[in-house]
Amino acid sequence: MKKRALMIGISLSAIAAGCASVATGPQAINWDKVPATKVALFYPGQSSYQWLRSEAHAGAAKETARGDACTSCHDDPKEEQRQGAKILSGKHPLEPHAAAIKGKNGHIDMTVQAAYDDKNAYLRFQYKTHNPNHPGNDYPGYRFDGKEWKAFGGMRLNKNVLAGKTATVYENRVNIMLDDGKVPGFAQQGCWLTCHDGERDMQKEPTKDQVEANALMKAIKKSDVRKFIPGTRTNPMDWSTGKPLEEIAKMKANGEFLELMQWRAHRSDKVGGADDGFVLEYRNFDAGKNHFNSNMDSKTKLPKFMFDQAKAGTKAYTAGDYGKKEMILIKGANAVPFDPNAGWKEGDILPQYILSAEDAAGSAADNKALSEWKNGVQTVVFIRPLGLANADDKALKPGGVYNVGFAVHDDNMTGRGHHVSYTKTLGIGAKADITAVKLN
């Protein structure tokens, strides 16, 4: 890991405990001299594009519908604290499972810093994790039941977790959603343009059969509804009214999509990666290959890799190892091809994903990220190349100002269980809420 960190220009050891200085090629970022912006994120529950425009959004439905900014009403410095606590109170319709996730924190205070040089932008995030004793890098696995390998574990709001049928297991994530001014409404209402009724774990979620029968979902070969921008639907209030693929392709060619970058504590952190994706008609990955790939062979229904016992000390783990041992499978480091005759026992667990920095390729592999978790504080540094010209990227350029929204998935959560920010602006050497400073 240390060797890879130096290869991409960031010293992992320097990110720990304050990040006093981080090598960036021939230069050094002294984070103590980079302006820091405090950003509050709150728990949104099932608030959606549709909910904000409904009468349930008391006193603000009309304002939202006409395009007013969320912060035109929610402008108090303590607003996020109150909102998150209210939604998790057990008395708010936006969180029907408040009792099951009792103790969930309503908001997160995050510090954001930004810098850039001639090649990259560097975005640094710090926040306290809800669990002060674990880095949050567990992820659901495949468990051998004596005959077959079946999915095991899920996030806290997963229906099987809520029903007590499987364990609570999920990774922490830090997300950045970015717009260069081409998506109407994002500057005013941010991430809520992408969160809709009908999406996973949201209100009015359709059945799998209903989704698979939908013309757009059938065309893009999806069995569930995920983030999308309103312009991809003939009726923005209804996920099922998708536009023809030809029209959506024109939107993409015109840059009418949102950049989505994701650091994942399990699936990308140990290989220095971060997702490069975009939101248009769905939450998509960029073209190419990610830093992580499925560890299940779709034909044989067997895992592709297992742990190298000589290096990991075991060929598999068990449910009791979650939270105690690092169960991350890395190609070329601690993984070997799966052996079906290795004497598997009921309860053996292998990761659902195999990681590889070397296999990552194309536009999907543009972003890098490094992190450090220490004393309950998570630090993440995204490394984003400047001036990307791929069809599925937003190019960051000196002098540019961008609309950004942040999200943190913490405490075994994903989907709507995250914490989100209101829209901020990011300037690359330009005045904004968060200004990236040029490195000397």
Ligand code: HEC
Second form
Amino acid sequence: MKKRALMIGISLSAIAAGCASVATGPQAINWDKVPATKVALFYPGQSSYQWLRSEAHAGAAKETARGDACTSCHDDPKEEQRQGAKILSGKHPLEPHAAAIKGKNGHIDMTVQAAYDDKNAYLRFQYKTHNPNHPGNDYPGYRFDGKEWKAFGGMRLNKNVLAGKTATVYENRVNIMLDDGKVPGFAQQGCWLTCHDGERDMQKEPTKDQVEANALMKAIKKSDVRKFIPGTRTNPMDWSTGKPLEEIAKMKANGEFLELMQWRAHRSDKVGGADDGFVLEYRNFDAGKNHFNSNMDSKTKLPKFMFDQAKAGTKAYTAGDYGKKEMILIKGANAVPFDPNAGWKEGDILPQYILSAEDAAGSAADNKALSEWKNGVQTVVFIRPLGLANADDKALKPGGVYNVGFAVHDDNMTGRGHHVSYTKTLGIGAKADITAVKLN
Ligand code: HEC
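With the form predicted alone done, generate the form predicted in complex with the named molecule in the same format.
Below, the chain from earlier opens the complete complex, with every other chain and molecule after it.
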């Protein structure tokens, strides 16, 4: 799907405030007339599939293992607030780095609205960012040390950040995980089905060598463990027991996977996109090409692009620019091919990714997004075409009801450092926790 024309010249004011119909498409939606649902998200720490089924889970191991809904017990109106604060208290085993991230907010109150027309579903999210002074669209870069370009910066829980060796920097994200009823347990236990010991920054994280020696990981050419659904393992308690690829392919053909859509403040926002991915044996991107691509040439070990001095006023930036300037490299807008002889100085930094709406293609480029960050409030509208027929997509259809879980990566966090919601239902013109209303 290529609907780039939609993105050009959109007035963002209509996203924040409901506004009279001045145009067609998502920018014309009067959100004041669309019902709003409050959804609370909390900081989950290392509450993995395995921890939830262990004795540490306060006598709830058996109930969780047999598939009870999390909210059959966690049902207080302020439950998420209580849980997030407790995990970050410094006294809870689920967050070993609580002291290092002191001041982190335990929960986020998000407003969710949904609408649809003949072509698309529109999902709108609003939440207050923890840092009121920055839109959270910085991202780690490559820093020139006088000889080589080396990775610079990381999220709050990054080992080098915790050790004080590099800067704290990461992009904000808003994510939707969606199931159409085909993944057993998702309706009851949501995103927690995909969160396992052994994944990045979780307990019992294996070494790169251990991962690369694993049969499934070798077959899919991965060197770390990421989200997966339990059915892809012979023993769901153990990431290393991957099923053969043929069995996993059968699951995919039967629709036993989760949709994962991610809006990224650095890597997709400026080109009007949101990632389209899916969770099966790994957190995969859909077929085709993403809105963002690596800015590192793996052969020459040099960046591929630099800023266009004439347009960006500089060819690179430095560590001191983080939090102050917008440092996003966009093909065709402010980027030119990297020149190794441009007189690079120690401390020069270039982005790790280059963005392009034109290069995005295929199923990976299905989702579009609009956003606005104003007075510390982030608004994101996902635009998801209805009825997608790709093998790696969940088709949204009028009348359909889906199970959804939301995550927000806020204030320099990625991986498990996000906030997560319990499962909600989303109905496209059908009654659910969040009902998408039909637009005229
Ligand atoms: C049978 C009831 C029950 C079920 C089902 C259940 N839990 Fe719990 N959970 C508890 C109890 C009780 C505690 C301990 C609360 C306390 O110590 O105040 C707890 C603790 C937790 C904690 C640690 C923070 C806290 O609140 O103490 C997390 C995180 C958590 N549960 C997540 C989940 C998730 C996610 C699910 C679903 C996959 C789930 N729980 C299912 C009863 C349950």
